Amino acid sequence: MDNPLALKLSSFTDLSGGDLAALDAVIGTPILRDAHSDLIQDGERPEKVILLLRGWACRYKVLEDGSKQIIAYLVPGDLCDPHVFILDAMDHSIGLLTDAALAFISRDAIIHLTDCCPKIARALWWSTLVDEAVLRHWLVNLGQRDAFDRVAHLFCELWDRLRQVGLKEDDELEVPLTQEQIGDTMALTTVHVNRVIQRMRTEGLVSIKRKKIRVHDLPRLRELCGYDPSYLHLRRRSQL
């Protein structure tokens, strides 16, 4: 199996040899779990550092009437936080959204690695960086975005995310989301975002089959809701 963190890290600079045999050393034998299952719970005390090799996954919380916001999407090549050992407990749940493949990687590696592979320790630095820029624009989207632009943010958000770690095919997207999931995320309803995406198509920008988003416009998509992707970093610095 390809390492999606390599890749990943790899778009952030330029990782010798050496480090990519580190990264791969940190993975071993991938472990399968199945969709709608929890990786670990709010509250729990985290004791590894989990990194999704094949499949999604959400950061989410679950509120007092039952109702649940997803606060955050991960895609291959997404630890859940590179530092969680730090914590005395989750302040939220980790659920998957489809089946996956994931290594869990104790805090000893993790410290070696980034002890030994400044590269490493550094890529992880503008990795989380770029989580947090996210989580900016997320709350931007719930706070001042309306409907349409929400959803047509979050599509070309998970489009540059996943082209970084080779997940796009041509202009194509396996997004593997039902729309009471994407409600769930941009607080909207169901049939809001329903209405969204029949927008969307009705305006020939998007067509979605079988969990698969077809972008047809991407510039305009983009200009329609103000995105605009240097939140997630993704041009290399030369120092690093």
Given for the second form:
There are 2 protein chains.
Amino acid sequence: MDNPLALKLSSFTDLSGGDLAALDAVIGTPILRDAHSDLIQDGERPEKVILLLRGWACRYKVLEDGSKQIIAYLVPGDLCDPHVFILDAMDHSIGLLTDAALAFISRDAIIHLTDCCPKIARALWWSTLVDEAVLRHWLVNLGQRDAFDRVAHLFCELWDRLRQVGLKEDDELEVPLTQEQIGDTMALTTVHVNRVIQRMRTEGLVSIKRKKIRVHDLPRLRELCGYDPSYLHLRRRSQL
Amino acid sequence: MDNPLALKLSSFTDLSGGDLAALDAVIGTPILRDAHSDLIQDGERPEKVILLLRGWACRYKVLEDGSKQIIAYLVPGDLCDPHVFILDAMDHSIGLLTDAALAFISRDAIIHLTDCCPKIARALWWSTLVDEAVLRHWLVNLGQRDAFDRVAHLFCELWDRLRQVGLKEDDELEVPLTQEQIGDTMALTTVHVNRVIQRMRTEGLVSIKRKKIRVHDLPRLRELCGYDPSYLHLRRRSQL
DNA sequence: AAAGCTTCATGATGCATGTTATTGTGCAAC
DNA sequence: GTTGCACAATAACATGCATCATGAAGCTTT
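Could I have the structure of this protein in the form predicted in complex with the DNA, to go alongside the form predicted alone above?
After this comes the whole thing, all chains and molecules, with the earlier chain placed first.
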């Protein structure tokens, strides 16, 4: 299965052959885009729903003073806001972190998909509810945890989410994020992100080489930062 | 109109008489509950959807170390998670901040309501999307703004949301929150919340007396903290 | 009206994290 | 292979907010 959306939804429910075919049908030929371009900008009115097939994107908001907050990551299989048409205008931007392959899905295709495949409709519901749960969890992180725990939580979450779409082998995690982007996510400066990562290194928790994070001691990392993946609402207990 | 849900949804779309009747029908006799009780707790499986008719509630999460983060406020007219049945278990709690009147709505009633009244279905969609937008906005607040701006933003947001359901007269805002709860919301200590409020007072922005906040200079408060209500996606420009 | 509790007010001190600056390192362009 | 650039590493210093402590003010209970 090379359709990452199908893979992701399969981790919620069993999809029939017809469901899988319907999911493949909405994709069409992937559209390629370069890193650092915006898929949609704050204030624009969305015309299509975006499905990320390859690469990474993020939701973010830039304030008047230039400070930037990353609000969510989109990884392969993530579909942004299937019902965004109801709103008038975007209240944040979506930008690409890497080169990417996308499918733009029309409103009508979404409606058709959910009308004819109730299992998919339900799985998409699950997916949007999980997105919201992740957002709540990030809020708790920013509000209540210190720098180390925030960064550790991010690594643990990405670990679980990437495994879900088959993008992680062994104990290596390919995370195409600069320390600045990690800082914009967890509301830290690059300097401090660096301090935290140094500490993780010296404590033998992770090693990072060219944007590949090798986690040496996942159980300990999880325990140190109090990570509990239940907010991801993964249905199937997949193997560690 | 004394149905706050109908009032709130009306700020998104015009509802027919039949729609309004359907919204009234799901309410039944209100259930009264005392302040400080939990409507549902972290880890529980939800059986009903909760509609808040009178009083205030909040979503919150308590960490192992006892620290608490308030994730959202529910005010009259707010309906929590119409599709929460899809998830297995709550990943946070919902607690009452004041005495309250509630309607518990069954899953079937929700399904029936949305099946037979497409305008309501759409308006509920809008409402959940707005809830999510508020959550994103809070994340940006916690990540990028200082204590003063965070508290000011909260006041501005509550102003707009309460006006939407007809709970605000003149320039007075009845907000039944202690400084500790404001702190748990905006990730500040009570001490620092107090300092911020003192500053607002001495600058002539607000005066607070027995949990009623009188805002003397809303335009200036908004400007000082960079408030932009577009994230609330209010359709109708109501009068200030 | 005293006692007890919750909430608010305010000062002294410390720390986690921000700010500014400098240097190193690896990759890309030419 | 030199230049330039993005990213990472690290040091010195600054600060917003937390922590700890104390007291006052207002309610509730008895």
